[in-house]
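What follows is one chain in structure tokens, specifically the form predicted alone.
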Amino acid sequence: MRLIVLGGPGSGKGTQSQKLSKHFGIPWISTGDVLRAEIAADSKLGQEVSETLAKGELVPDTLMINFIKQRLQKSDASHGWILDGYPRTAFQAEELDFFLDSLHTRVDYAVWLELPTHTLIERSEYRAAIDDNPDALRRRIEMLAERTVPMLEYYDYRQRLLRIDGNQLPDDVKRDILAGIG
């Protein structure tokens, strides 16, 4: 199973890629947290994507175009992952699948888990994270309107998008994406 789960900061993306992680025995690859592990470990990454995400902003596509391939091509990846938080764009989805094409796969199915802006911010208002700031915090939302969500008509045009309702328990939201998947 290959799978992407999109959502605003504070949908659930997380929770629910660690769920579903467990239920298929396959790695989570959370972009969000590898970043923040780069910026605490202050690597050469963590330096260059430190002031983009307190900024709300998104990391450069070549940043995270380049790591996406490097992750997807480790021996845990062989057998299908979970992407929480990439692709933001329609072109990087489109570079995903290019590069998926090249290793004779594709991605699955697109997860985006819906919920009102005001769902949004209230959520991530109890999190702690760098990008959490109520300006990088607006910033992202105004990012996810502007770059995200037109991406879903990509994966809506070719089939493989679910729109699940984020705004219920989190065991609900999984029941709900695994009867989706089918």
Second form
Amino acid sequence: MRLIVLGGPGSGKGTQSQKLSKHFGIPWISTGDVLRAEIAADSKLGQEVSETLAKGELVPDTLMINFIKQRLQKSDASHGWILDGYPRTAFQAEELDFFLDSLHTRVDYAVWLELPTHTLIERSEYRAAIDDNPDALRRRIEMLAERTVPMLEYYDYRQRLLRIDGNQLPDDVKRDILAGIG
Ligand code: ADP
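Just the form predicted alone so far, so send over the form predicted in complex with adenosine-5'-diphosphate.
Shown next: the complete complex, the earlier chain at its head.
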């Protein structure tokens, strides 16, 4: 199973990705978590992206695309994966498909967790990552609307988009996702 989980900050995409990872026994790959870990470790990559994250901006596509290509070639990813936070621009989505084509595989579903913006903001108020300050949060929600929501069309057109009501208890969201996957 190869799944993409999409949603705003506070949408529960991390929670659902973890649940789906356990359910299917496949790795959960969160680009946000990877970037935050790189920042915490003060690595070269971490230094490159820390300001971008703190502002709630998106990291350059080329950097993310290279990262994901390497990650998906690791042996644990050969039988499937849950991508959390990637792709989030139309360009990233296209590049992912080109890359998967070269591996003779494809995305099964892109799961879009739908929630009202005010709910995203309320939920995120209780978090404390470096990119959870109010300005960054506002910017992340703008980026979601400007870059990620238009990308949904890419998966919808290919009949691979699952729209899920994210404004429910975590187990109910999971149930709806599994029902949608069939
Ligand atoms: P959110 O909780 O806002 O959905 P994530 O934890 O997925 O955020 O990502 C946190 C930050 O990491 C983003 O605001 C962005 O700066 C960066 N990031 C993560 N994934 C990507 C990506 N695919 N492309 C560009 N930037 C990314």
